[in-house]
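Let's start with one chain on its own, the form predicted alone, as structure tokens.
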Amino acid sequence: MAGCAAIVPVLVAAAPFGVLMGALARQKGLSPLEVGLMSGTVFAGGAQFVAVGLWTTPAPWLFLALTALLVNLRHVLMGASIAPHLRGVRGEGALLFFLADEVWALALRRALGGRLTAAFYLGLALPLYLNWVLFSLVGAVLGDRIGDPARFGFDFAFAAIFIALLAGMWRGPADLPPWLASAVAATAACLLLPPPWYILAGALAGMAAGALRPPPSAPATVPP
């Protein structure tokens, strides 16, 4: 329960992008059936607009998977910093499957302030995943009839929350370089070089900063 409490803010942002992703893959000749298992074995919300946008009719399956996989990318990182907090869990890797950007980020902040348990992960997991299939294909049936969703502001709902997430996860001035680091690196490479690189730019900066950060210095020991 306090899983889908803590995601509920997450599926109001979600549902208008999902009705947007089917609608724009209907667009492009998919079948609602064919949007619900893009969906439902995707679950990637960036990879899948990034491939609706590059579909084409016959499709390049290679240059669509390549590109998909360059998107999730972030998941190598995501995984190795979620894992440990359910190492002992039966079906750790089937968890793994519903990782999703704020499921991450809400759970690693469960795992910082506490202890995180597969039934608060799947309260997370399953409500957003439920949510994102339902209105993707919500989106493919009404197809064509769906407006902009930018025109009432919901294309800034995920910066929104994440930016909310973040000021949760402040720890101090330590955490800056990598935030810093990350944000210049992205904002260049958005600049500079085609979608999708921009992702993958700022994880790799925002992870060498973060490993070049010097360690804590340990307390110091008051003799007895």
Given for the second form:
Amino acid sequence: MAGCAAIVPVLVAAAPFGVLMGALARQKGLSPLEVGLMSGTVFAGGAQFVAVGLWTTPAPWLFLALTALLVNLRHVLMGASIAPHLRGVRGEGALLFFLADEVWALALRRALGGRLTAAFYLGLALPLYLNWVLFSLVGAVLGDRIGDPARFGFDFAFAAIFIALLAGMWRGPADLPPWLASAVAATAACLLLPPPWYILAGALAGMAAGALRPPPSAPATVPP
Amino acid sequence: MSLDPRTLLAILGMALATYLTRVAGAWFVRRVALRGRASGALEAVPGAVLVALIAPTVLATGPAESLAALVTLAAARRLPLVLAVLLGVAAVVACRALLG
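Okay, that was the form predicted alone. Show me the form predicted together with its partner chain next.
Shown next: the complete complex, the earlier chain at its head.
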């Protein structure tokens, strides 16, 4: 149940966004059944917001699927970084279905501070999944009768969660080059390119900086 | 309760695309042993992705968000995650009210 306790702040922050996503989808002509089906099978907040924003009737399904692929490309990197910690855990393919940003970040923190179990991972994932499906349904049923989550600072809650997790991930000055490279590249991409690209730009710049430093676990094989 | 076939197709397409991104990375690192620079790049992924997720909010939104980010960071060094997040959200609401 330690996973359930860790995910509570995320549940509180995500609920109003589920409501907002459901309401926006309803305005685009999706029924509550369709909204619930989307949240239950896709389970990716960012991709669902972008897709709903682009939604037209009849649905341009291939375009919407490719949009989801693009917005979620960061999950390829997240999956690669969490996979070594899921080695030997049964049902990995099912666990990875739930790899939302917050599940990834909290599961990785657990793995770095000890051992990640399927129970802990599901303790994070299942409450967040039910929370997202439930509140997007609430939004779809309420439709227009909702406010803007930014009014109460909810929009900043996700940034605050990621900042707090980042603070706990600091190992030493060797982390600085990848973090700085990512910050510069992501900010520049955010100002110059459409929304989904900044995450990949930052991640790739950080990886490039990480590749240039000798990894502590394996000494560089290049002779001096 | 209506279910339009084109909408259903779009939802299932999005679900498949999302699932593929979530399993692809794990599938790849299972089959390819990463050493040297590639392993350095992979070790940089968690921090770099987290920084990229927050950078536009922290650096390019406004002084209220930048200040609240500093408050969150300082709080997270000393307090449990929940309290740091609560302080950060309170700080952004206060800064927005004060700074406009």
